[in-house]
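Okay, so here's just one chain, in structure tokens, the form predicted alone.
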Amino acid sequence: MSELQELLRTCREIASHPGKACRRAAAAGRKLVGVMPYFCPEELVYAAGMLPVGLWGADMQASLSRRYYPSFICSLLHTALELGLRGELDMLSAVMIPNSCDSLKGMAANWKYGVGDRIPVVSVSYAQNRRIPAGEEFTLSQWRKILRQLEELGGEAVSPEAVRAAVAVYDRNRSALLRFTELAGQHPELVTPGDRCAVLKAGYFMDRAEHSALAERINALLESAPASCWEGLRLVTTGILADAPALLDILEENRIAVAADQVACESVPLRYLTPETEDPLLGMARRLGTVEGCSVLYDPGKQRGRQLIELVRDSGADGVLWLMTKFCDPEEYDYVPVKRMLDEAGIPLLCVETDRQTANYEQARSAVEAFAEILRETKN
């Protein structure tokens, strides 16, 4: 096995089974705080000492989070309060928990109620229209909560050298996967969009050192590569979760390779570095005022259609996938205003539901293959 394949491998393990890592981390003295969507300030986490893993649900059927949402709530919470339900997230020490839409505004309340004080919540706000000096400085002032809460937990005080350092090791992170996105959609021949979601995945279940380092040799070994012979299609994918197996295999089937996307757990974040600033907090809040193309975030003028638009026409990609994550109201009330933009820019949309609970993709089956087969017809 080439030592590209191995290395997509071990992401591919990783993120296959979570648990497993974290419960090696757990196991070496080191704490572990959960991290729910979105945009939570995982650095201030690591600056503490403990590591941030990513809490985006799983494949799975929930029934005790029934008693505690209706089952029209997405599958990403049903799924992520299922497991602190039963118990199999007790290795963590806290749940960073948002209230960045209106269903994660009830979660906090639930995972207090459910899972109790065997992992306690920290609560997470910021500023919607958070570009104002108003809304950088009530970010601010959040940050500086959270880290105090954080200090509590770790047992020992944070220093801003700390912060900075942190910060640091994140925005590498980033510049590593934003490449690596960028090689990934140059070489679909060797990275598949099941290779792709898991290299990205695996990054909220390690040290972000550690995976930085692991993705920038696979971004080595992409650059050194032959140039590409990819005859198949290429797509942008949206939405807010790509991490469906199924239907990224369905997409591989049919030569369909992710060109790029502006998807919420993938790029959307990866895009925007911290500024520099006397204050590390300060810069963390600017950071997030920088953030578009999200649809939990505030985009009046929405610059998400503005991006895809250019990330079709950057990547010389064939038309867009809207991962649609089932009962997201954010992503429904995006989309309309989103394919209107692409609809006048000529570009083709495919719309096809995800959830964390479907373990039947064959509608979508047929939706990709139809799809795939009018854009091969427009190519020719």
Given for the second form:
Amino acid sequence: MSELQELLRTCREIASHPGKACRRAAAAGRKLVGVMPYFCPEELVYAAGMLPVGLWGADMQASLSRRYYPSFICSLLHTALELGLRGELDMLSAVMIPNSCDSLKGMAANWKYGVGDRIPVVSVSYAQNRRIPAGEEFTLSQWRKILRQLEELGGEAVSPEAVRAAVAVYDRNRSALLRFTELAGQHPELVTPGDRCAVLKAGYFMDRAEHSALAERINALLESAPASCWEGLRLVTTGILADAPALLDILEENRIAVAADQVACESVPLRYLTPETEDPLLGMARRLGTVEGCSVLYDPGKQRGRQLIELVRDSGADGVLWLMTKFCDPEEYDYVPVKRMLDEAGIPLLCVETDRQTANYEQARSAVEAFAEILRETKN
Amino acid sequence: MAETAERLPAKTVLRQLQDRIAQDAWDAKNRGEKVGWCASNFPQEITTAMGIPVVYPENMGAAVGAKGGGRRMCEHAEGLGYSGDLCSYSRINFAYADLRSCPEQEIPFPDFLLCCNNICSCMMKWYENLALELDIPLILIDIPHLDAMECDGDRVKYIRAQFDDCIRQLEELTGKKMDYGELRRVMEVSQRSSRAWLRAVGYMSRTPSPFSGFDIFNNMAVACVGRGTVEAAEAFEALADEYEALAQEGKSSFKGEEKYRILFEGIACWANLRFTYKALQSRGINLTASVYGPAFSFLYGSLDELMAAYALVPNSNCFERELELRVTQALDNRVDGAVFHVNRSCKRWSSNIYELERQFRAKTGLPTVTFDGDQSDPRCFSEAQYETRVEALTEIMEENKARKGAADRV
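Given the form predicted alone above, what does the protein look like in the form predicted together with its partner chain?
Shown next: the complete complex, the earlier chain at its head.
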């Protein structure tokens, strides 16, 4: 097995067994803090000497969570809560829960009264009017409040230098992963959709410094690889989640590569680095003001649509695959205007509904196969 | 004319006032003035003080639902690509924006949009889409969901800055200047309306309640759209006086004997309003507690307190405050049980509904039932399920009453 294959296998192992990686970190004496989507200040967890762990749910059947959430709440939140209720996250010392969407607004209480005090909640608020000075100031005030809570949790004060160092670790990771997504798009013959997802996903369960080293080595190997002679299709993916293994396998089987993505748990947070400021927390607040292309952030001009069109053009993709998380309001609202923007730009779009609790993607298989056939015909 | 108006029942005056406010918006539009579409819990003090006409798509969604157009309009929006899982008010509004007509109710098309996300985040996405679709300016006052019992200074500062910013933008958009003396006057009138509204709904605590609780659903539209006007304040004062007079005589406008009193949690099922009402009324059940009382009463003494008041609206509060609101209403108004609406349209309201029900039951010791429904899409409501749940609740309330009666006799 080549070194590249070995490294990709390592990422797959971590991404598909996150509990193992987390328990290892906990056994080494490091406190772990769960971080729910979206845009929590995880750099502050890192600065406080703890390990942030991404909580984006899991592919499983939720049952205990139904005591708290009705069935028409998205499976990301159902399964994230389910993991907590089942005690599978007991290695966490706290969980950060933002209020980015209506379903998340209910999570803090569901967690508090369901999972209980053994994993306390750190509530996260930030400004939606994030570009105006008052918005930046409000987000900054919240980051300061959260830092105080984390200091209490970690048992020691966190210096501005520690925050600055953590920000540097995260920015390095963002740069490395963004470069990886470019290289993966250029080398579909070496990086399958499943591999691509695994490299990005593994970072949610690893120390970001270690993850950067891993990603940078993968990048170096891809950079030295001979030019690709890929003849399959290339799509840009968009949505909240893009990690359903069955669906990624269907893409691979149909010789479809992920050219680039605008997915909330993948590239969306990677594109924006932290501006340098005297107070590093201000830089973090300012960074949030620059983020575009995510349905849970205020986007009055639907920059998301424009960004998607640019991604398709820049990556030379054949179309867009929208991975629609079932019962996700922000995504379902975005779909109509963004689809229209893509239609007007002449970009083909396929929307596939995804759900953490779906074991069978055969319906999606037919849709992907039909879409691929149309794209191939157009290409030829 | 004034004397005639005084003789009219307050609910008629309120209905006429609602019609007049709607007509005023049409007249303004026809005069060439700029008209806005506005979120229901947007700080109305701004537009009222500036004399800027606004209309409320959420109210239209409720009215269209109540008049039987909900399903048709929702299905049209679904044809445009909107998921059937989205808020039915927003689907009705998207359909109207596309069709530009609606036989059940029409509102003038907007020149700008005023959004406030204190009641839900979906509001923000809905208005983003409208702004793009209609190619008009959108102003958002972002009120972050509370993570504590009170609204902190950081939030007040942020909301205040947006409030001031909104005024500046509206001045530019409409050419109308804010008169801060008028703003203070509107704030005072709004307080007067809010106090009168609270006094009126407060009479639900009397036994029997002097009115059918479902009247709240009819009267709250003016509390939402017109509370900054003297006419609304006077109408709510008249309503409170009428309720007071009935209460003093031990009379009620509720049809039949008030055997049981309940808290009704959630938005009304507008498309099934008659059915949901009759199933209760026919069993002698009156609605005597609802969060809609405090929902449209904004009490404040200063501009900063006004900012906090808009952060403390139902659905913007932390869970513990939401629970306290319901428990207080239930205990103050001496209810015998509660019905919880699991509203398919409203993920914010539904995302804690089960825990809310459990803790409400634990804190009050009262029986509760839930039912599945929707605010304006009748496809999500089952008459059979509702009937069965209400029947079950009635049986428990009956048994509790019998037990209490037996204990009192000992």
